[in-house]
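In structure tokens, the next block holds one chain alone, the form predicted on its own.
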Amino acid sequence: MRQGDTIVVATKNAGKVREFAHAFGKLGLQVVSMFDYPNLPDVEEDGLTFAENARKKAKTIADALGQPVLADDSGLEVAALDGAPGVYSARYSGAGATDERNNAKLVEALSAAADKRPDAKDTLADGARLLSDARFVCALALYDPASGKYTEAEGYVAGRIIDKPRGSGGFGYDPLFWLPQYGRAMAELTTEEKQAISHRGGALQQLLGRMELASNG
């Protein structure tokens, strides 16, 4: 993962790249991803689970710049979608997806059963509905092609879904995801407070406390 003060993940996502930026440059760590090796593989992600998407992902670009790479894959399980859309999140509206799509998408999904289940009745003061419980995943995985071994991390957050969206920060499906215990969407959070409890920066140190371990074993 790690060339002298340089990480390399491998993600396209520009909001992945930008929370990774600000994680690791509180370590005094650069971050580069595969916006800047332009002629890298694209990896097609076809696991069943988040993890396994990470984990080909961190190989495939290990493999092809033979050095440690860090890979992401994460996104959202709803529960009353039976856990959907979840290792689909980022093509959930199909080719040429986007996060106004997407989340365009969950929202219709949800609001055409709403009135069945009990745990669509609340509402905000602002009068949005909280359509179903859900949570973000992240998996991490750290592949060095030399040992040809991994290191790994999960991290959850556990919120509702709302029917209006609210806060421009983040990104994906961040602005339909209410915290209780801020009283607030994903995408109203400062950077800092979203580092602190989401599940990517949950993930993160994790893996960081795994890595530590293992350089000290």
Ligand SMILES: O=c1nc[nH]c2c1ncn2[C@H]1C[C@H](O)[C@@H](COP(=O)(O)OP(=O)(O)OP(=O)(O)O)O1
Contents of the next structure:
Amino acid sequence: MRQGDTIVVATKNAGKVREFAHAFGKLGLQVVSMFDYPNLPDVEEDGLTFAENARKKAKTIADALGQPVLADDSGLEVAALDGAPGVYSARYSGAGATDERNNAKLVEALSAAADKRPDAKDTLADGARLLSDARFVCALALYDPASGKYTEAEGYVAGRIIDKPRGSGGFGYDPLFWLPQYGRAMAELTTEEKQAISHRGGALQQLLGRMELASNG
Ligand SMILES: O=c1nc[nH]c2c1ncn2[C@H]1C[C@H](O)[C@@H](COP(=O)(O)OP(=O)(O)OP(=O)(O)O)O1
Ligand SMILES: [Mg+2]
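Target state, the form predicted in complex with the named molecule; input state, the form predicted on its own:
Every component of the complex follows; first up is the chain already shown.
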């Protein structure tokens, strides 16, 4: 992952790039992503788990570049949908999926059945309904083609899905992800605040610890 003072992250998600740049920036490290390399292979995310997909993204891009690469596979697991959209979070609304369409589909899928569930009866002060418990999951994999070894970590954050988007920070499902203990949606947090509590922030802390252990022998 560390090439001089640069870390290559195998992602085409600008929101992830922003969060990794923020976190690694504090350690004095520069982040580059797949946006910075025009001719990288496409990686089909056909794994059944976040960890599998993260490993595949890291290895494919690391082998193409001939240097260590970090990858992130993440998503939203919604209790009332039996864990969906899960590893399919990015393409939840089908071909040409966008964050907006994915969010609209999520509210639609949950609203239909919400009245029948006791956990869907709560509302916020502004009238927004709490539709289901949920969690974000983030799997990180760092692959080093020189050693053929992976360093991996996973992080989680629990929250509840609301039926009206709030805030303009973050990306993806953040505007619909309510954090009861903070009284705000994930998209109402600054990058710094999100990092401190998020699935990605947690996974990254764990990964950094495992890398230190690895480099200390
Ligand atoms: O902190 C987050 N806040 C809100 N939503 C999030 C977050 N973390 C993941 N998510 C959602 C976005 C996307 O629907 C899916 C990730 O899919 P995932 O394949 O890992 O990323 P991606 O396709 O956007 O970029 P890439 O694969 O190039 O890294 O989960
Ligand atoms: Mg993806």
